[in-house]
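A single chain, nothing else alongside it, follows as structure tokens in the form predicted on its own.
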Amino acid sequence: MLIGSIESFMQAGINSSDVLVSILFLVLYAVLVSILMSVYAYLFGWIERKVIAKAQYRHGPNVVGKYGLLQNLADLVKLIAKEVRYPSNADSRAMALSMIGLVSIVVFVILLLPLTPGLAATNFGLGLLLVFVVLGFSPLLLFITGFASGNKFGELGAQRSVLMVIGYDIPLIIVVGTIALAAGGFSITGVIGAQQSLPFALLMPIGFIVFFIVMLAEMERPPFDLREADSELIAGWLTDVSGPYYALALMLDYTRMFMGSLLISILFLSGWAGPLLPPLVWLLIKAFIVSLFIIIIRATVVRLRIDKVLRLGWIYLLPLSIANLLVTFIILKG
């Protein structure tokens, strides 16, 4: 079987050398995203903590390396180094392949990102809608893993995943289309494209600030943390994980903050664009500036209560998203 596949392969056109090629394309480019995603996780959990330390007049991390800076190595290893262990009530299958498949989406879409122009895992006309789709099916496994975790806090966590979904989700959906229509189609490359003399960001700021909100709830970052508020549900799905499930749970957080900070980036604020700097930088240096914003919103803003969520995203999102719709329409046909 498999020998008759390749030969019918071949014999359609397909060069043996090409098809290695992409492979390797992809393996080094795989390669490339997963280093830049560790290294982008750990120096953020650094400076995370040094923010929020600086907003709360304390010192952070200063002892393990200069400056701090390997206190998260130091951390890791402690949490790798112990016993891996599930609560007795728990679904340790369920929350496993969750994880996993969190974990799997997150990454799915960062690869389906382009850093440069010439540097891409795929690029098609429907590369903005896919990633959309894929990050749409996170808010299921999330509740999955909240009622996998066996305890009650995991459980009312879950719940509160659905409900944010409600309520931003929709938006999104609208704020999107409205890149689309700007762009003139779906590709990322293209999005990015239509922004060379004017940002999307300064063609439609209302959808720009909306869009941003919206990410927010969608990386579950403060204030809309609900799912494992502290103060209310101890650690909601972590509430009983063992280090190394926690250890793995950090690093889809700031994996999640960096696959938003792109998103963003690239939607709105022109991607690889700009004069001097390879475009890689650039899209970077965007990254890096709005995920700063993101840490420093978590260091001054207070989490709000889920049915203030919803009616943030009912009230004042979907008619915000509307009516980028309507001016952006208005702009462009005018």
The other form holds:
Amino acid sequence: MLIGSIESFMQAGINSSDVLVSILFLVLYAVLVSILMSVYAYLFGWIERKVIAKAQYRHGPNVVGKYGLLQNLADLVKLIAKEVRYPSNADSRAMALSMIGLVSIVVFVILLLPLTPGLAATNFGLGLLLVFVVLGFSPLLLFITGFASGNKFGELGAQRSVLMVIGYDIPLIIVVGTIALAAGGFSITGVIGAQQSLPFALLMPIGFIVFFIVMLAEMERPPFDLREADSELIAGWLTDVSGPYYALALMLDYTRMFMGSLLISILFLSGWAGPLLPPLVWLLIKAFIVSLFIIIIRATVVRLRIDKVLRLGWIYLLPLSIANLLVTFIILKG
Amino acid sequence: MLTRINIGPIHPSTHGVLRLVVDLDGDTIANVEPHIGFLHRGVEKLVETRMYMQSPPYMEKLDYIAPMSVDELYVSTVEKALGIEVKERAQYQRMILLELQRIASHLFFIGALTNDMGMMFTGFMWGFRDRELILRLLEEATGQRMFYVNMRLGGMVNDFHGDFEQHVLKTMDYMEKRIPEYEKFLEKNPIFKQRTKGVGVLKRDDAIALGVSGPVLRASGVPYDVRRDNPYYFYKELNFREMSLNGGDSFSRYRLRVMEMRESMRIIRESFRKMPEGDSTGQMVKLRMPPVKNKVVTVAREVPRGEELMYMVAGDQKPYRLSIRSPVFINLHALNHIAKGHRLADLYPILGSLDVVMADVDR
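Right, the form predicted on its own is done, so what does the form predicted together with its partner chain look like?
The next block holds the full complex; its first chain is the one shown before.
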């Protein structure tokens, strides 16, 4: 009830004819979503440590706060209190701006996603397309950060970033096109509506797998963490990112996971649909399970090599995504 | 155009303080140059200033992943120089402890290898978990977890206690179940196979020419093992299989170590069966030894990383000169040879598959 009234109040504010009021409510919405995102990111920073610790027969953080819940806060405070240092040959402005840009992209993408049926920042008809257009900038910013740092490891990470995009972007766009085909449009609300009877994960399982793999790469999760590659490139594109910006990068890890899990649950697991519980809770539960799965993958795989990523992209994912498109087309029209 | 990057001496996966200067052609390795010496302590010189039995603690710090093997080698060298016979029971006990040490070392290797490939410490922690059980056994036998100093001239510091055999056999039964788990965990992982099979191939002839030894050599198809070809203690009376694989790649080097762990467990079981009753304690540590003048001895042992060799010119009360042939130092030479032409990401698994311990390289 309460959630419903807040929803309708916010939506009315966003849709208000007065531009100023509309902008005010949009900003308020953005702040609320950012808070949700930060809480989720913080929580998963802790969950990941605990889950991976379990997989490794360790205890994980258990000293700072109850069950080590404040460990990440302590880390964050430490990093924020640190001095920002740039190497002498780095372009400090480009590095700082692209780090902020990377986080902004994630926030923007989450803002574009409708989190409940009654409330969305925009009901823009091409929302799905816009999400992936915006997301396409993130490897570019990653490249800028790595390249501007003037560090050879950063540069190598940046190069890998670009190479990976070549590997996975085309299958991604084909799968997104298939989703639009099945939903009959690029509206994200429409995509969720089209999954009322059958989630897309069941309609196009191949597409789901391709999308999941690509999102892993997009989120820089293992086994696709080649740009960061801590045992190879020290920290890849993040090698010379320091202090608060590194804290931002750590946050980015989990905000991106939130974004990816949300995208997967919205596009393939029928989003907020579910009995009894409010829609937002269902969406978060689905995202939570997806995130948990991503974390478990991290605990058990070794990293892929860059040429194998390209191979995977071109030899497996691309044909699979095309096959997925054809099969879905036949199912829908036949 | 080649890019030159400098990896280490401070880097997550150089196994200690190793500096690699890598020339990259794009992402392909054109040349790797290991720079060593960051951990040089001058042990060989230090030994010359110490009485014979004052040196074992220094020796253990050479190969800190398998400390007892180097300790035992040094004590054996001294025994040979001074002409001291080792008690039969002590010989068996040394074999048992050394094989335990070998298992612990290989578990460490598996963990470090997965870490080099970018697994988030899971393999590492798994390896450490089981290594810990072995270390606990060694602690039971010697009183220390890592640096034991439990060899005396002619025997051990103390005999095994009554339950030790049972504890070891119990742990071996447990390990028997754990090793298939590693195999399942790694060998069924397509990415692990992709990243190790056919990567860093060291051909048979090259392996011989480069002088590598130990698992690295045996993985290239040469079944040379000091325990078998130049047996010491009672190794010649045990029937352990000759081991070699023909792949010569990182995967074979990993696989061979898993096989060796199994073999070590068999050796341990058999040694316990054959171990005679009696006493195994060695001589009390004496500062004054019977005088020896310029007697030259060489002793070779199969330590977990290969053939370690000590050459000693025995002096009066102190070694006149001690020279150590470290297997790791020589195995590391093969790095440039086998890493050339591979991608940068493969350099770390290749280095990891050589199982380097920098303390033993730099001495």
